[in-house]
Amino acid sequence: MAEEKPTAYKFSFGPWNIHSGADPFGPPVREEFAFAEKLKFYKKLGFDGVQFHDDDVVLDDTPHEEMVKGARQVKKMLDDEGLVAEFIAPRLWEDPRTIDGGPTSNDPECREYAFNRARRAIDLAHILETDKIVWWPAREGTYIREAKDPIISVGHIVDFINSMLEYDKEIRILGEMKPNEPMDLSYIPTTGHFIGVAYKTADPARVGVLIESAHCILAGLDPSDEMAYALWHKKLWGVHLNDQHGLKFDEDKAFGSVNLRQAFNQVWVLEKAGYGRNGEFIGLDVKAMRTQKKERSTRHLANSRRMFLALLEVVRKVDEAEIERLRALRDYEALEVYILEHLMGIAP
């Protein structure tokens, strides 16, 4: 029988992920590149997929020929430069019809307004030729928890899944959950909580998750044990690598900054599972400093690359009957220092 070869992995990030450094407390410290720039950064950092939310593609009030007008030609900007799109978020959480949620608002009309932008996303998804609409329940929870009744808010959920999946026969959702920020309670805050959802819905096989490694942190959960939760429901068809430091705001560090061994984790469960191989995309959602100058405003990306590559390297020197022998005799201490060697670069 044939050894099977490792697993070639594919990159992607999103053109938000190159940005002017704008935040809640500053205005923009360096000049923005124009998105045709951005797609130009990709092959050279060793990127294939691009990440886009609906607006990233088309503005969100543009009319139906010009949109598609507009697909096509991002299409052709895509292909002219090697790449391909992995997603299409619909963004529901700027839009001031969205200021109470799209799918869980008090309001019919914002419901539907929410229905109608997913739909559009996935006409957008159609000419970009992906599969997969992530969606980011940003909004969906509440500031106080009388504001909106939460069992009506789960139907309310599971509808606007339902909408996207008759409107589309092929398309797959993925949600991507966060526990809180911008909302103070968010309905669904973890992977378990949608993957519960999901088999709920109306084709269950086509909703899934993309994982994004902060979210778990503050959501006080370990991103590799959630990542390995929604592999064993066959249901990671994404993730967003970043890193991040405890239960606050959404900070979206470079990979295995804060955390190596929390980042070599991550790693090992995606690489040992086979992750990638049936085409998903190691996606990153990191943000440059904002100290960084114009010019060196891409370094982070390819850091967390580098950081992933590197542990990926690290996974596969460790001799996995020696982590079961470890195993059997329940010596964690040596099974720790074992691993902790290799991370240093000091085994033996």
Ligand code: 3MF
Given for the second form:
Amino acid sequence: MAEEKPTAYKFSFGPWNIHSGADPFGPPVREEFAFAEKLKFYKKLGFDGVQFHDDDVVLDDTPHEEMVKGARQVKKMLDDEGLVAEFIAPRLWEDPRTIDGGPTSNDPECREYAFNRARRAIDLAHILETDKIVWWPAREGTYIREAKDPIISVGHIVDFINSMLEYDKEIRILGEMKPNEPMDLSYIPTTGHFIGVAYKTADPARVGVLIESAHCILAGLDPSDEMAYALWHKKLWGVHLNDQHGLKFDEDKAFGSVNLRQAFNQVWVLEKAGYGRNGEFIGLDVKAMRTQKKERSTRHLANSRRMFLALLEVVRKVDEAEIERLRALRDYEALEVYILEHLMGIAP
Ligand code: 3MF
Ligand code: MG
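Would you mind generating the form predicted in complex with 3-O-methylfructose in linear form now that we have the form predicted on its own?
Entire complex below, previous chain first.
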């Protein structure tokens, strides 16, 4: 890759990343920006791609014809702002029919609901001209282990993916795995699990992953190694860069804000693999702190992008020959300091 032109990275985030600051323990602390106002921020902050939940485009109970009209309006809004849709993610965790999961619910009617809602998300993807469906299996797990049959559940998950692949011959499915929250334990909790399942679907070439840094950390795994694993399989088609302080709720902190070295390693692995050269986005999934004032509630997005670009500079500056030399010597103490000095900007 070294001789090629450097990747011109494109960035994306979802409208939910600009938010009113409500959390499970307290109400909103700032007024919500309207969707059209949110769109205006993208270019100003250096972003070209918009990530969508299906109901960010049109409400989920909208009749078909109106849905098409509404989605076309959103497409026009994107065009007017010079933006593109990165993906559509069916929100399968709010409707009462998904209370105990969609695809893995014990109730066939609930599973059918999930199938239909996913197909609808594919219709929206067409109108918004993206071929990517992101599936975060939010409630596909259990509160207590005995609630569902864990073996049958894996089959249900394959059926669900197949139903999307069969509905549309172009669409690609990106699993976004997370080990817990809102469930106590999720099925298919990591990228590795999902890639295993991907090969058992009707069209493995159209099944890949979106990896969120925080989700890997919640699974006790290193995000850059998870990305490397998916990159090897040529299945890393999206990322949700962010940060996470240990094993607790999903914090969606600004990228690089907790562990700069771990962030550096993510940028490193993406850059070395040529991620982004096939149009993949550097996607963020970050929350503004609750303490932030409305007019300053997009800083976390600009800051995360800035950290990515700053770390990219470091990645491009480190001397590969020196790294190879230290690897050959197995002088990892020296290699570690070499990286730390670059990260701190004190390399001689
Ligand atoms: C959950 C998430 C979600 C997903 C989004 C798209 C709020 O932990 O990270 O973001 O990324 O729903 O699938
Ligand atoms: Mg996410």
